[in-house]
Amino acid sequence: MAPFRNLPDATVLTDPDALEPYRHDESHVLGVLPLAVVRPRGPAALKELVRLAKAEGFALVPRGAGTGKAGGCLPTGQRAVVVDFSAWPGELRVSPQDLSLSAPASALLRDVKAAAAAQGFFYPPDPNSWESCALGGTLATNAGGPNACKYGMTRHWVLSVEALLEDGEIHTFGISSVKANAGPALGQLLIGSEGIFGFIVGATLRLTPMPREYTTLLLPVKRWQDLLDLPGRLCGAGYLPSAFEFFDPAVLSELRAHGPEEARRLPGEAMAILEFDERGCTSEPFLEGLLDLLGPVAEGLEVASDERQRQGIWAVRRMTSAFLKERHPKKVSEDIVVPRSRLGEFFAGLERLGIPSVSYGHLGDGNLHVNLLAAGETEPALLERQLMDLFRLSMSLGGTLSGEHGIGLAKRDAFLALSDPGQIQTLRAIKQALDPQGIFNPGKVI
């Protein structure tokens, strides 16, 4: 406690019982017990923390709401202090004229989305944890979600960021406008960096008008393979869903056998949820054209007739991750990506590899949540081989080993082994330039 006795504008936790929860996030990774947890309430606390970290030789590990799935907010090594931003001050401010919203890192994403919606605007990023995750965590991990199919990842919606750097000061990168071309966009370097270059404390986000129409479809299919070319066919024909989610046969079997009542009635060998939000998507010509494109695949199609039915369809999708986690608490979920055009090749390759898994997620953008349900009972060396085979398969098809969860601790070894060496060398050079003493979230990503 001694180094933190005079820390201004902050709450400090040092009791081991209070520190224990900070060893965990929503991943399968376990961190070490930190020296302390600091909840800063202003810039003075951060400035002093940086000074102490350099002088005392401990690391600083950022944390939002702890909903990450890659271990990025967990302390490692022997001497680490967790910087919990849950008490960081700031207000949500919407600027209709600028189509922007400013918020502190501590703001919950649900409140960010609600503040935008209250004035008729839309902030699209919607990870599955959107009701409980903090904005800062979504920025640090470049979070995604179903809406990324049409609207892209978090980074596409960030105009500027405020970040703590190694000089102990908070700097602003970017402006609250869509056009800022005075040199490289350094703020984008911090989005998705998981706090290894500095800590994001606030941001200004881009907004768009709230969609006025939704068409939400539940699409069961008799043959699982019939889903796999559908994202490419839709996009090729000019239909861009705002979301295209899927459940493979194994996930559906789990839901039907053990899920809530509404899930036990789900039809089909496999199933998709499609949603469109463009103007005119509820019109007869739009639906007729869509049905013509779907052809025989649309035989069991159900269209939500009102908002209640729409929310009922989405409720099943939202609960899938929590349901599988409850049923298989030691499972490992990987969020790999393959191009839409190669989805069939991926699942054929997965079958050849014989990796026991179930899959669901964002078929519309090729971001697949591949779950190894038996990971907790699998011999560690075998599990490691299975995961590396999965990553190699996705990368061989032009994809990557993470679509939205990030690298953190969970995927660091695979990232270092499978990435272009030039990419790793560049990232390490940037890390050395921005954080020469290595105090910001060491041991993550690179």
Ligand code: 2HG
Second form
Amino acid sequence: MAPFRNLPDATVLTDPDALEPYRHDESHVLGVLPLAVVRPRGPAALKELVRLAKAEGFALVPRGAGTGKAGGCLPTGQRAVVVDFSAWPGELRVSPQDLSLSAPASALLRDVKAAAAAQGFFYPPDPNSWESCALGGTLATNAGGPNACKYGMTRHWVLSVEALLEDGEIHTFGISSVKANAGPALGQLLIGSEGIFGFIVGATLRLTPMPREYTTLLLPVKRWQDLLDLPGRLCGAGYLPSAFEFFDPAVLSELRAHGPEEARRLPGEAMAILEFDERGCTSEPFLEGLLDLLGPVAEGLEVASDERQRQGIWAVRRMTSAFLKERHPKKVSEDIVVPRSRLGEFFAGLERLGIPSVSYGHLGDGNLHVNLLAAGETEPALLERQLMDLFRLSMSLGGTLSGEHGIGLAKRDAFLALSDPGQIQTLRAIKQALDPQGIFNPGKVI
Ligand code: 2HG
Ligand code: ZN
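Next up, the form predicted together with this ligand. The previous block was the form predicted on its own.
Whole complex next, starting from this chain.
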């Protein structure tokens, strides 16, 4: 491919067979075949790529490990070059003094978490793909996960970011300290921007001491509606779970009938997984108070007594997305949010609107994976209507159409149709200021 022949410090792929995988991520949408895939190994490659993109009029589409759920890293349009950051250099460095960790975008989240843990620290963001996703992707999409209900999302753990901007240079936003107030936090604008303003190549992350004890519970319930006010009731009683996950009756019975061994023995009409990680959470008084709260709704509650049991409980939760996908390959899964206080109204709304769906996910922060299992067999216009009804319902209750996966390609039309026009205008004005030629991931988000 002629324009890329002299690209310094990069690997360039142009063989169609090698390009094909770049049309996919973990979402249900499909990208086009890119012109090329470039794996930069240093700033010189990025500088030249930006120059070429402007001169030749092609788009640059960033990619980490391709585990995104919204199509944000998929090429679109006529001429797109995927910038695959998997070979981007850099070391993982923990600073106990600063309670921080710096890492390149290419680092796997698994390795980031392990490097922190090796020195007694915790980096909380834990999307389901944490063992295979790249840090850069988690920053670009502001990844969430079960721990978000106590610890917040990726953006709450970023001290500074290094990003490629449209001048072809890498700039640093923020410092290695939680206190930095010299003007608006421009780095935060890049977190969750899905690469439309520039590409994140590295970051310094905030750490916290590693929890030393966990209480992990499997909570089968007799009546699944009893779960819906439980996150709020726990918080009201001073219990803040580090994770509160749930499976509705339909998901639980699929798991029970066709899931792995550990899932087949699961009791109850529906089920939750609760975890606590604060100091003292394994003490008698803590557990007694908790069991007083949970007892009346539970049907045969189990407390993990060792790390192996804890991991067994989490294994069932972690495989749920892949399991449902395998059973219903054309399903569409959403990640809407409603405030915890409106969960009951949300499920009543789903029923009223006749949206044929099953749900599981992060009940503790109101972020639900609503799955339309029959999406593949549903007439496209009807499916579209069902999804828009779902998004409108979430928004009418003070929620949003994406809690953790982002907008990307998958939700772009809905985002544009349902958002406050002032918000879209603002985003477009920022895009125009930061990327006047529109080279960074066009056609995503806005
Ligand atoms: C999870 O929580 C992930 O398991 C994936 O966010 C959810 O497949 C999904 O929609
Ligand atoms: Zn999730």
